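In structure tokens, the next block holds one chain alone, the form predicted on its own.
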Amino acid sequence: MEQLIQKLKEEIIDALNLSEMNPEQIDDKAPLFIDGLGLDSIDALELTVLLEKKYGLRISTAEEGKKVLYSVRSMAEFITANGKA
């Protein structure tokens, strides 16, 4: 799981063009939106596309999206639970 979390941090930085950040600056349990990294709805779409393209996973509802995209750890748990890690 820790390797997947590290990989996700790198993919998030790349996908969202957060070149001023490094993976160690992202707390894997912190919220990605509002208080944590301060991501917005456009970023949520980018993360959804990342999950679809890299892991073949789809988020089916907005409610599921809120849970899955809450933190890097929640994304990793979703990937692992769906057998795509």
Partner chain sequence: MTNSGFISRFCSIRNNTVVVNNKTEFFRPDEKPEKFLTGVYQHFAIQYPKFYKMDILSKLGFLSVELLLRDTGLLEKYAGHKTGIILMNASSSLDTDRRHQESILDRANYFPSPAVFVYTLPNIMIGEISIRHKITGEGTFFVRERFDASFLVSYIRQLFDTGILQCCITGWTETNGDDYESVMYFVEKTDRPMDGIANFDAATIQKLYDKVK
The other form holds:
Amino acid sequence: MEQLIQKLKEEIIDALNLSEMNPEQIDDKAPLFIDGLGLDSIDALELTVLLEKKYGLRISTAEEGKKVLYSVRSMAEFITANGKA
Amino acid sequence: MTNSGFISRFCSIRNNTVVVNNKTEFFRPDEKPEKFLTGVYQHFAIQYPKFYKMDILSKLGFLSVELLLRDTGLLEKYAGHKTGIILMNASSSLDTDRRHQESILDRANYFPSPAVFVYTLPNIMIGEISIRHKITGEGTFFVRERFDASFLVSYIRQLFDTGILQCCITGWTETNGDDYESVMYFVEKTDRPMDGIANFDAATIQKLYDKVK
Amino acid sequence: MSDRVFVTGIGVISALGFDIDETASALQKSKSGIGRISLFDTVYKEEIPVAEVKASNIELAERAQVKQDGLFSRTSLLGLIAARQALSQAQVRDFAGTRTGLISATTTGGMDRSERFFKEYLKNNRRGRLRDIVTHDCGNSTEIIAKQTGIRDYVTTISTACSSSANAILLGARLVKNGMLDRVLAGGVDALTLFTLNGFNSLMILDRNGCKPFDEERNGLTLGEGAGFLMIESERLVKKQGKTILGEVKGYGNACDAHHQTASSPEGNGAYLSMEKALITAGLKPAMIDYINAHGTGTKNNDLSEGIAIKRLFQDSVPAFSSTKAYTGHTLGAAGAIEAVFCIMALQHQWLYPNLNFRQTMKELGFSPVASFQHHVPVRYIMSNSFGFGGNNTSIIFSGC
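Would you mind generating the form predicted together with its partner chain now that we have the form predicted on its own?
Then the entire complex follows, led off by the chain already shown.
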């Protein structure tokens, strides 16, 4: 799980052009949206594309998206639960 | 129509050179546009991470306005809704259009990026500048073959004369492949000569545009 | 020195029909133009409804009276058809002695041809016909319309996303009002393309069941295509030439929401500012507006933002309002102009348009749009809203004569 989380952080930084950040600066459990990293709706869409592109996983509803994309850890858990880690 | 208006500041970014009010502030030859613009952002320690999400056109426009206004206190003199942004270019958002287009053509590798699509409109650049500087006045984007100084001057003078704006950011911001140029002016509605460059008229606007070509 | 600014001709082409009469008929019958994709091949064919103009480019070329020899994008064909209608109704035959301008607007330009070229070109960069991309630039359709109609004195193109053609009308009215031109043909065009279909889909704001503006269960917009033009003339010219007046451009306002690249602020600040500005330039109080043709795309975000702005500005006197995008789809760069044409028609005939597909009032608003087509309604002042990505918000007020 920890390796996956590390990998995810790097992928998120790359996908969202967070060029001034290091993976160490992203807290595993901190909310990605509103508070925490303060990402916006376009970032949310980019993360769903990332999940599909790199892990072959699709998010079908906005409600599911809110849960899965809550934090890096919740994303990692989603990936693991779907056997794609 | 009265002959109101004064150009308070001028900034150009072209040929990998940043010029503000006749002074060269930064120069880095032989770099491709994207790398050069990142260099400008870092050199001036701008600290606005959303910069990295923008496409080249928006980065260029954003930086030109940032350096146009930096440490001047110019915007603070005016209410946000009395400040306008009137811009022009020839290629609209063509660079980003191409990127988006490429991403949707291969059905086997189909992952269009919403963040790229967002920038397939030239006026998103106006949006980025407005968000950064809290500008809520009138904004328009014109697509023309060449820079048209007299059009911009007469258009903005009208906005001044009718009281719709008290100041305006205007200019030409164009990117197409490795070619780019941005020339921005800050214009204030006033008859009195100020600590600025010159009267706001077509000849002066054109002269400044032609200066470092 | 300011002249009043009158509308003497209108032209439109959309999923509702090829001209004003067909459009009027569809509007009155509450007949939406939304349906299945037929213009191009895409994986979304069965999935995403759109509002197409029901004609191939070859058919459009015939209607536009040009030879389809490869130098006309779908965008310029649609534009030419609508432009000619407006000029004809305004009885503009020659330009001698009159300063005439053309202000057009578009977001996709000649993308419909370019994307076909690009596909071939990517496979092999010696393939693809170069002629397919000479029509790409946003300015191309404008220049074609100028050339074909003979308008020379002033020609420009505006591209500000979904507020583009509303801004074209705003600029045209301003130029005429300030005596810089005697008349302006102002409007806009956009054609459906894979580019926009895929792009909007990646933003997840396309309703798979067709848009439901201002409905509690709304889920996104429906893309459309088309063109609209208004012939705008000065009071002086209209009197001199004895023209029939269809309506007046009474007021206008443009403002920036300054909130996000594609989302509108929850309080609807940009919308509030543009509507307020339009009222100020028109010299009207909110309670004097009889109908608002809303931007109303059907997205969760726009309809809430616009609805809140309307509530804040109009308070106890929220007028009848509706979005006509459930009829025509969201025609992007052409929306402002097509909807302006609808506003002029409403003033002429004293109509109110229904907000098709509406069923449930939005909780946050507590008021609902017009539910069914209305004849014989006293309508004097109509406000038309067009809000574009980038927070570019424009409102125009038309009045009857």
